[in-house]
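This document opens with one chain alone, in C-alpha cells, the form predicted alone.
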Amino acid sequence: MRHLKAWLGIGLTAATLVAAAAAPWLARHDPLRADFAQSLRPPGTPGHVLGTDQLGRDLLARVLHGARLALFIGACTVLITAVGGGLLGLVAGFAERWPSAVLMRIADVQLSFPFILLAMTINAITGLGLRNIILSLSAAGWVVYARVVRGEVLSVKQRDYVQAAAALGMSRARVLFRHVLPNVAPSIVVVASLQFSQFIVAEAAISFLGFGVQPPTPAWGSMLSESRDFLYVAWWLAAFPGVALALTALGVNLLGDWLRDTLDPKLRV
C-alpha cells in the first residue's frame, strides 16, 4: 500500500506506451478514413469497439493515435526544454554576475503570464502545426528548468569538492559538468517528468481552442472540439478522449511524484 501510487503511475503510464506504440495493431480501421454509413454508432457495434464519430471514423484507432500524437509532443517538448533550459540554468548559477541576473529578470517576466495563454499566443503569432505547437511549449516552458537548476548549481558550487576541482586548477568548464551537472541531474529529471504531463494537457487545451493540432489530425484536444456539438446525442465522443487524457495526465504525474520522493534525499529523512 504504501507503493501503490507509484504502481499506479507506473502502471498507467507503461499502460498508454503501449497503446501507442501498438496503436496500428490494436486498431485496424484508418483514423482518418471518413464512413458516412457509420457516422455516431455507440460503443459496441460490431467492428467499432468504442463506436464512431459525426463522420464514421472508428474512435478506438483516433483515440490510440492521439496517444501516439500526444506522447511524441509531450517527449519532444520536455527534451528541449530539460537541455535548452538546463543548459541556461548551469550557466546562469556557476556565472553569477550580470548574466544571472539577466536571465532571471527574464524568466520573472515570462512567470507573470499564464503558461498556456502564453504558448498559445506564441502559436498563434508563429502559425498552426505539429513543429510550431512544440516550438511554443518549448519557448514557454524552459523558464521552470532555468530557475530550479540555477538554485541547485548555486548550491552545489559550494561544496567543498567543487571547491577542490577548482583549486586543483580545472577548467571552469570540466567542474561545470563533471562535478556540478551530474548533482544537479535528479532534479532536472523529476522536473521533466512534472513538466510532461503539463506539456500533454496544455497541447490538449491549446488543440481544444483551434490554435494547436488541426483536423483530421487525431489529437484529443481537438476531438474533444468537434464534440461539444453531439455531447446530447453521442456521449462516447467526449468520454473517450477525455478520460484517455486524465487517466495519461494522472499516471504521469503520479510516477514524476514518485520519482521526487526516489531522488530527493531530503525526502526520505
Contents of the next structure:
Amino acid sequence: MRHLKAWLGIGLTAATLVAAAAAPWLARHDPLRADFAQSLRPPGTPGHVLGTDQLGRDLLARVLHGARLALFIGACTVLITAVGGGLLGLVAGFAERWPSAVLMRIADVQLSFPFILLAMTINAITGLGLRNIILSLSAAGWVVYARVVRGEVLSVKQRDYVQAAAALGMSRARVLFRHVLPNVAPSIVVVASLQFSQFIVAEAAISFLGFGVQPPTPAWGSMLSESRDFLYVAWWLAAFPGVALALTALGVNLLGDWLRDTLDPKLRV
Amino acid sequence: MRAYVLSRLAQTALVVVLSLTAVFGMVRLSGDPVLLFMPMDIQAKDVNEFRQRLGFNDPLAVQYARFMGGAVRGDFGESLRYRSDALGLVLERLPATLLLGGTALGLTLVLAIPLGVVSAVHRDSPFDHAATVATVLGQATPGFWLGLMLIYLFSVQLRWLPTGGTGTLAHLVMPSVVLAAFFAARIARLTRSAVLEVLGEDYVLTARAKGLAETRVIAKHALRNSAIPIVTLAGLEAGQLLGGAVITETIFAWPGLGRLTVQALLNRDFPVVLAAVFLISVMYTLINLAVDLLYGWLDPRVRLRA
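Having seen the form predicted alone, can you show the form predicted in complex with its partner chain?
Expanding to the full complex; the earlier chain stays at the top.
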C-alpha cells in the first residue's frame, strides 16, 4: 500500500510535469484563440478532444496551459517561502533572545487569520495579477517554514557536533550554514513538498473568487469560475480543469507523504 | 488557571490590535479608496470634499489613532457601499456563518472519528484500504470544485437540492458537506494514526488482559488517550473552517461573513473589510484558547502556565 501510494505520487507528478512541459505539442490549438463557430462543443468533437468553451477555445489546450501556470506559481511560491521562511527560522532559532521573540509574535499574528483570506486580502489591496498572487501567497505562507526550522534549529544547536564546531573557534555564520543548515534541510524539503499542493489549490481558489490570475489567461481557478455560468449546458467546462487540479494536488500530496515518511517521519505539519 | 486565561486574553487583544494595524497599513498604503469608489465623471473638488469628510486628508498617524479609537468602541465607520455601520453589517451575517461552520464541524467529527477508529482497529482490512483511498482523495479535492460538481449532480441533473441561497434545511446540505469534506479527510487520517500509536501501549494490553470488552478498551482507553492530537487538529481546523467558509459561501450564495468579506474586498469597501478582519481574528484566537483549555480537561497531566 505504501509503495503503491509512493509510485502513484511519483507517476502523477511526473505526468503533470510532462503535460505542462509538452503543452504546445500535446494540444495543437492556441489556448487563447476564440472561434465562435465552434463554441460549447462537447468532449469528443473531432479536433477538440475535451470540447470547447463559450468562446470556442480548445479546452484541452487551456487545461494543459493551466498546468504550466499552476506549477509555475507553485514552484515560485515554494521557493520564495522556503528560502525566506527558512532563513528567518534559522536566524530566530540561532539568535534566540529578541529576534526570535519578535519573529514568533509576528507568526502568531499571522496564524490568527485564515491563510486563504489573508492572501486574498493582500491581493485585493495590492492589485491583481500573476506577480501579485505569487507575492501574496508567499507573504501568507512563510510562517510554517519559519516555525518548523526554528524548532529544529533549537534542538540541533544542542548537539555535540555543533558545540564542538563552536568550541573550535568557527564563526557563527559558518557553524550555522555548514553544521546546522544541512541537518535542518530535510525538514525544509518535506514542508516544501507538503506546501506545494496547498499553494496550487489556494491559487486556484483565489483566482476562482476573482482575486488572482485574470481571464483570459488559462488558470484552472478562473476557468472554473467562468464555467459556473454554463453549468446547465456544458458540464465539461467545470469537470476537466477541476480533475486536472485534483490530480495534481493528489500526486504532489502523495509525493510529500512519501518524502516525509522517508526523510523525517516524526514531522507533523 | 485564572492567571493563564487572563494572560491568554491579553495576548488575544495584542494579536487583534496587530492584525488590524497590518490591514490598516496595507489599505492606506495601497492608494486612495475614495478615487476607486467615485464615479468616473466626478469633479476634483467633490473628491476633495468627500475625502475631507471621511478624514483621508489628515496625517496617517492621526487617521490611525482615530481608527483605533473607534475600533476599541466597536466603531469601524460606515460601509462605503451600504451607508450603514460596518460592524453591524458584519455581525448581522455572523449567525449564518456560525450555523454553516457548526454544522460542518459536527458533520466532520461524526464522520471522521468513527472512520479513523475503525480503520485503526481493523488495520489493513479492506475497510481500512477503502477509507485510506477516500481520505487521500478527499484531501486532494479542492472544496470549490467539489461544490460545483455537487451542484451539477444534485441541482442541475437530479433537481433534488437548491443551487444556493438559504432558508430551508435543504439549502444547508451541500454547503456543509463541501465544507466538511476536506477537514473530515484530514481528521480521519490523524485519528487513525493517533489510535494506532496508542493501541500498542501497555495499558491497552492490560485492559484487554483483565477481560474488558473490546469496545470498552477502544472507547475508554485508546480513544481518550489519542484525543490530544485529534483535538489540537480539530481546533486548528475549526479556525480554518472560517477560511473555507469564504469560498463555500460564495459558491452557494450563503449570506454569511465569508461572502460579505469577499464582496467587500471586491468593492474595496474597506470599513467592512476591517470590521470583518477584526471579528475573524477575535474568533480565531478564542477558538485556539478554547482548544488549549480542553487539553487540561482531557489530560490532567497538562499544566497550563501563564
